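The chain that follows stands alone, in the form predicted alone, written as structure tokens.
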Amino acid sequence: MKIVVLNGSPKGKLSVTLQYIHYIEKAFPQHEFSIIDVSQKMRIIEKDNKVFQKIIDEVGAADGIIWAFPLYYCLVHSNYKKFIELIFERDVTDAFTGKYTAAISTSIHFYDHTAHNYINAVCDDLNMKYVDFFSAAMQDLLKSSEQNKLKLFAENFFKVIENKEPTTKNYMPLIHSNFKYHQGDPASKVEPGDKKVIVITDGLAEQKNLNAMVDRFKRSFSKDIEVVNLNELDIKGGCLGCIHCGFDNICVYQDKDEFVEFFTTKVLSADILIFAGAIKDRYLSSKWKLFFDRSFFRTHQPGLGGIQVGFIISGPLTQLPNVKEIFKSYVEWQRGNLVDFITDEYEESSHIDELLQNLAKRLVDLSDKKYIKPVTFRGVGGMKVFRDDIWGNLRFVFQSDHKFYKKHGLYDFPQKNNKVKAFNRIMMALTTIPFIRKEFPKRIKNEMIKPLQKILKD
């Protein structure tokens, strides 16, 4: 069989993910593999239609397609996202229709599920036959147990193709609306005081609803607020995955374009941030993905601490829980406060006006009160993944993170809490005594709430 591998790493042949593909190649020499470095060669692919069409022709001639990619900010790299956009924009979806497909990623398992949800949904939109995914930690290939899993994964993929087995469709087509939003005038204005309010958008001229919602939000305030359009920002290219920033947060693009200065002086210094964009396939645009990828010069350090965040989205956001999950997770682990998502799905202009006006009011009010809601599993679990990897295998690579985590008490390992260690040692010894062990179930509920009741009395 002929298998086409769409390599989503900007590092091309030096991709960690690609080594997993090479392992499959060696394990199954009877199959022909064609590896295409999509992300690394994105500029050429976008500019030269012959190069793009050659890739599409290879896809059309293949028996199976493997999407192979490293994770970048809960999704794929911005160049990979751009390639997916081109498939739809240039109307070459027929080449993918009916093709058996699977996905392989490498990461530290930080929101790898959202990236695979995205690829699965794109494959369903392309009417491909999605079989399965394999999400590996970067060094899993060194373990014999993981090598066996990878071989079984590949063996199953090839078997499904050979037997022409049916596959499940997990995502239904999105339903887009033709609703046209017409903004009204605010009855009153929100006084932002000395709050620094920044709206970041990627709105193009033809995105009428998005631009109108941004303008209506802007007019909710009693004084002018800053709106930055990513399309007007000088950004030379996407994240290279070079880890140049690991030692001291200095990006390889430093002083070569406007992104680092913009992010440092505008984004990180804001009191209130609005991210505004339109749904494109199963996410926002590749321009927005470029924004998030390039912000990685701060590596794994939370940067939105204390900032109130809102999203203004044009398109079927409520049909895309995966997108909401990504942005909720992003804000939580960055230690910001996500106030709300406002979309044009309500299809009633006056109601959208009210929601935008209320969003402005709530953002200022919560900023005045310095309110940050408690984090959920998204923030707690995500931060623990970073904590453990920065303490462990990634410490020498991301030395800046290591210093930051030490300084801000992010190495909060429970096994280092001597008080808890002593308590557990004593209690575990006591519960070996039959009488105490018997009494324990009777008393545990009262004992759990006793410290809280003391607070209520005080």
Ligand SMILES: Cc1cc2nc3c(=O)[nH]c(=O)nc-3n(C[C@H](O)[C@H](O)[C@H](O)COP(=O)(O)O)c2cc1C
Second form
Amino acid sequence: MKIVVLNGSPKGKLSVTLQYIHYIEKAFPQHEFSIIDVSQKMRIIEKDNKVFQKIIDEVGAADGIIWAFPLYYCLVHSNYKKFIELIFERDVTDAFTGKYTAAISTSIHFYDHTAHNYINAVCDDLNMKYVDFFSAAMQDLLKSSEQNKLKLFAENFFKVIENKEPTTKNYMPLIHSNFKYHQGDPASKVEPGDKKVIVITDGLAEQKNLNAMVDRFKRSFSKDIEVVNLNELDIKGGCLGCIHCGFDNICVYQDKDEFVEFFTTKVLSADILIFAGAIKDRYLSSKWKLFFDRSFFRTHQPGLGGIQVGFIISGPLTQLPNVKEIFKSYVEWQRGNLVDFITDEYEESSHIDELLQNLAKRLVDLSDKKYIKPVTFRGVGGMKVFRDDIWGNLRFVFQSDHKFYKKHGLYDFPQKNNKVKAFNRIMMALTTIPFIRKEFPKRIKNEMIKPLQKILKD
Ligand SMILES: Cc1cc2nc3c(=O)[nH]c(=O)nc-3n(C[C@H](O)[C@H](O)[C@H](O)COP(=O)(O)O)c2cc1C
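To complete the pair, please output the form predicted together with this ligand; the form predicted alone was given just before.
Below is the entire complex, every chain and molecule, led by the chain shown above.
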């Protein structure tokens, strides 16, 4: 069979993920593999339609397609996202229709599920026959147990194609609306005081709802607030995955374009941040993805501490819980406070006006009170993944993170807590005594709330 592999790594042939593909190639020599470096060659693919069309022709002639990609900010690399956008924009979806497909990624398992949800949804939108995904940790291929899993995964994929087995869909098509938002005038204005309010948007002239929502939000304030359009920033290119930033957070593009300066002086120093964009396929635009990828020069260091964050989105966000999940995770692990998402889905301009005005008020109130809501599993679990990897395998690569984690007490391993260690030792010993073991279930509920009740009493 002929299998086309769409390589999503900006490192091309030097991709970790690609080594997993080569493993499959070796294990199944009866199949012919064609690997296309989509992310690395994006500039030429976008510019030269012949190059793009050649890829689409290969896809059209294949028996199976493998999406092979590294995780980039809970999704795929911005160039890979751009490629997906081009498939729809250039109306070549037919080449993908009915093709059997599977996805393989490597990552450190930080929100790998949201990236796979995204690719699965894109495949469903393309009416492909999505078989399964394989999410490996970067070094899994070194273990024979994981090699075996990969072989079984690939074997199953080829078997499904050969037997023309039916596949399920996980995502229904998105329903888009033609509603036109017309902004009204604010009855009163929100006083931002000395708060630095920054709106970042990627609004293009034709994105009327998005631009009007941003404008209406801006007019909610008594003072002028800054709006930065990502399309007007000089950003030379996408993240190269070179990890030049690992030692001291210096990006390989550092002074070559405006991104690092913008991110440092505007984003990280804001009191209130608004991210504004329109839904494009199953996420925002690849321009927004570029923003997140390039912010990786801060590596794994939370940077939104104390910042109030709001989202203004045009498009069917409520049908895309995966997108909300990604942004909630982004703000939580960065230690910001996500206040709300306002969209144009309400189909009533005056209601959207109210929501935008109210968002402005809440952002300022919460900023005054320095309120950061407690993090959920997204922030707690996410930071544990980073903590363990930075302390372990990734320490020498991300030396700047190691220093940061040490300095800010982020190495909060439970085994370092001597009080808990001593307490556990005593309790473990006591619970070996038959009487205490028997009493334990009767007492545990009371004992659990005792310290909390003491607080209430005080
Ligand atoms: C800019 C950037 C963003 C990343 N984002 C994530 C992420 O969100 N989750 C994760 O688990 N790994 C993330 N990673 C790690 C890569 O996915 C991982 O190193 C992968 O194995 C690289 O594969 P490749 O060599 O094929 O490009 C990120 C790496 C970079 C450089």
